[in-house]
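Take a look at this one chain, the form predicted on its own, written out in structure tokens.
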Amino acid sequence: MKHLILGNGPAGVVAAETLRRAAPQDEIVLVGNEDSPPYSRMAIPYLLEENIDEKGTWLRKAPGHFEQLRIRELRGRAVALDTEKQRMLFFDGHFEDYDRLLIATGSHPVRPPIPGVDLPEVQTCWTLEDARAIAAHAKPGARVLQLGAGFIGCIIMEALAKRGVELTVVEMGDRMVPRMMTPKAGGMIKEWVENKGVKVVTSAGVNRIDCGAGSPLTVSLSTGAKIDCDLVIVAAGVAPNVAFLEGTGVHVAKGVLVDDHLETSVKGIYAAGDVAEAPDVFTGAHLVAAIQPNAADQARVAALNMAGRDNCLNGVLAINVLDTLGLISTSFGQWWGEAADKGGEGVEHVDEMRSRYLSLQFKDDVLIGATSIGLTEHVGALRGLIHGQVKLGKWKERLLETPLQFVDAYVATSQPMALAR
């Protein structure tokens, strides 16, 4: 049994390696498209902050990791698949057989249509060429923009703050993490960056991108002000690689869809990671969880089917945790909440001046959704809570009066014989 995994982030290390366990004597080839070993997105920031060098992205640091597992690494774009004929082929013209495929090929960033935007002082942050043209150019006292302040944005805001820029953000949202965070926890957000410095514009796109007079470059706003500045950064979200699978049967909408054994809809072909749309947790509804922990749960499950057992994903739970230049906000399941006629209930407790927030949104006597700002302990049980689906009973009419006692309603209700001792 071959296996070809295409994609070399955290989904196809973890596919492949899961794969070797399960299936000693199966050939497995893991592909990337990029010029450097497997590596992790999410410690760029840190790569830029200078904490790490490149090697400290690298998903595995031992040499000769992936020869000594029968690993057989491939550098390669794909760039059309027969389904029929069960083979890949890539840009160099080689084609690839297969029995069972894995496709965990991630993402790429969006440049929006902009006038300007491939100008070479505009950069995306999203590999690891890329952050090495961002430590080029962001050095102590230049002028940045950012465009967009979700996920992405502000993941990558403290890397550049500690570079010592004059960083100015521009959101077309009406808040920062609109895709993730309540209007008033967005706005707690905006108001803490701004105190450390950062100038947040919200409710503004960006028109077009010229090079400047006095400046490498000019940017004007969709509110008419111009931005004088060395650098832009765009980070406007991300859409997934799945440009190959064009006119074959594999289903694609926001990501590539599979079912709960992660299988797509052509029989032996499977998809895991931010590339993937999976069935909620509780709607069962199609969901892309760009995660590294989905991602991870996603490829030992899909890896564990190539293999020939029977093994089931129990659904995907949208997760967010991030850290805006030291405050910690997270968001859970359906955040945003759900209809009243629908049997939907939410409550807030805001704490503008200790910068705690924390909203629980329920369906019925279950709590559906949270966010949280400024609660570094004990949130996993929110996820626990949500994740767990746990009927919380009378716990429901203390929460929506003490939202904060969030913790006693999990050890109350998950786990009750150790509350009784």
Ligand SMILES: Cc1cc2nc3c(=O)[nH]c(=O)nc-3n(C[C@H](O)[C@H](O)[C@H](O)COP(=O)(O)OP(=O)(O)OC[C@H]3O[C@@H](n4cnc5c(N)ncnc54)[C@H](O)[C@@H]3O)c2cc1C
Contents of the next structure:
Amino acid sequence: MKHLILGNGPAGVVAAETLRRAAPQDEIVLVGNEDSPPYSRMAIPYLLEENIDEKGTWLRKAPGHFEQLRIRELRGRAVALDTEKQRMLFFDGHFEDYDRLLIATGSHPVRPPIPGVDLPEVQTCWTLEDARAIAAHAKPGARVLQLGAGFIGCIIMEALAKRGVELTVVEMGDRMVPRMMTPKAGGMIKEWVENKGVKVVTSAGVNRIDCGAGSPLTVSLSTGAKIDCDLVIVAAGVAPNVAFLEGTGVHVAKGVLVDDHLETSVKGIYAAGDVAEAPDVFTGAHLVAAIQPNAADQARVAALNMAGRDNCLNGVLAINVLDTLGLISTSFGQWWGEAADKGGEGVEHVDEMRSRYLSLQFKDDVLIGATSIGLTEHVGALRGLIHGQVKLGKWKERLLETPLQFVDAYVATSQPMALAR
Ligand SMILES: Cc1cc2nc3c(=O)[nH]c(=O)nc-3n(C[C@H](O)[C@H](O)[C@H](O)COP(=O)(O)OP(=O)(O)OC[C@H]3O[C@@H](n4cnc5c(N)ncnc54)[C@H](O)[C@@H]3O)c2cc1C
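Let's compare: the form predicted on its own is above, so bring in the form predicted in complex with the named molecule.
Expanding to the full complex; the earlier chain stays at the top.
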């Protein structure tokens, strides 16, 4: 049996290793299309902060790791899939056949169609190559404009601040991280970063980027403002790497659609990680949950099924944990809540003095979503209650009155022995 794994990020690597354990005799080919050993994108901010070097981003550091596991590494870009003949065409013209295929190609940053977005001083922050280019431009005192204050934008902000740049963030939404945080939480994060010296412009778009007269770039905003800068970093969303699936029977929506066994609409072809859209824990609706732990979980399940074991993913839970210049925020599940006529009810606890915040969202007596700021120690309990779809019974009313009691609710409802003592 030959397994072809497309993509050598966290999903591809975990899948290859899981397959080797589950199917010791099978042939495994692991394909990456970047000019570096398998690495973790989430380590890029630490590289930019100069806490680690490039080797520190590598997913496996032991020399000969993949060779010893008899995992053949291949560099190449997949361009077309033939599901009838079970083979993949690569950019260099060669074909690779397979019995089982895993699509773990992740996603790529989108550059919005803005005049000037392809100028050399306009960078995305996604690959090691991007990181090298940013490091070359983002020197102490450099003026950097970051387009977008979403998940990736907030994560890289700390690295940029530590490099001593003068940072301006422009966000189309009315708050920071608008697709992951409630209006109040997004506003509190904005206030926090502004107090740390970052300029934040919300409800504004970038209309164009020009080569400036006295500085490398001039950025024109929809507000009419013009900002001179040395570097623009585009962090305005991502799209899945699926071009090679065009014309095949593999169904794609926001990502490659998979079932709870991570199998796609074509038998024998699986998908995992940022490229996959898997059923979510509450509704079964498909969801891209683009964080590294999800990529690893999905890869394990996919690989076991590819090896002939029957393994099921217990629903994806959207989880985001952000460290924005030292302020830790999280959002879980359906953080925006549910309509009242469908059993939805919610509560907010706001403590601006201590930069603490909690929003709990219920459907009937089940916690379906939460947003938190500054509650670093016990967020595991929030995740446990939500992922476990725990029936809270009388605890729901208590939480509506005193939301911070969620740890007690978790102990009482998820660990009945503790309650009995
Ligand atoms: C700056 C940054 C910070 C982040 N921080 C965090 C964090 O703090 N916590 C967290 O959980 N997540 C974080 N993430 C997200 C995390 O990195 C992703 O969720 C994770 O990398 C997904 O793994 P993956 O294997 O699915 O995809 P990827 O890591 O993107 O790997 C996909 C691989 O497929 C290859 N590929 C793509 N197309 C083709 C093709 N046509 N042919 C062959 N190969 C191809 C690519 O080269 C790549 O090697 C961060 C991401 C970035 C960019």
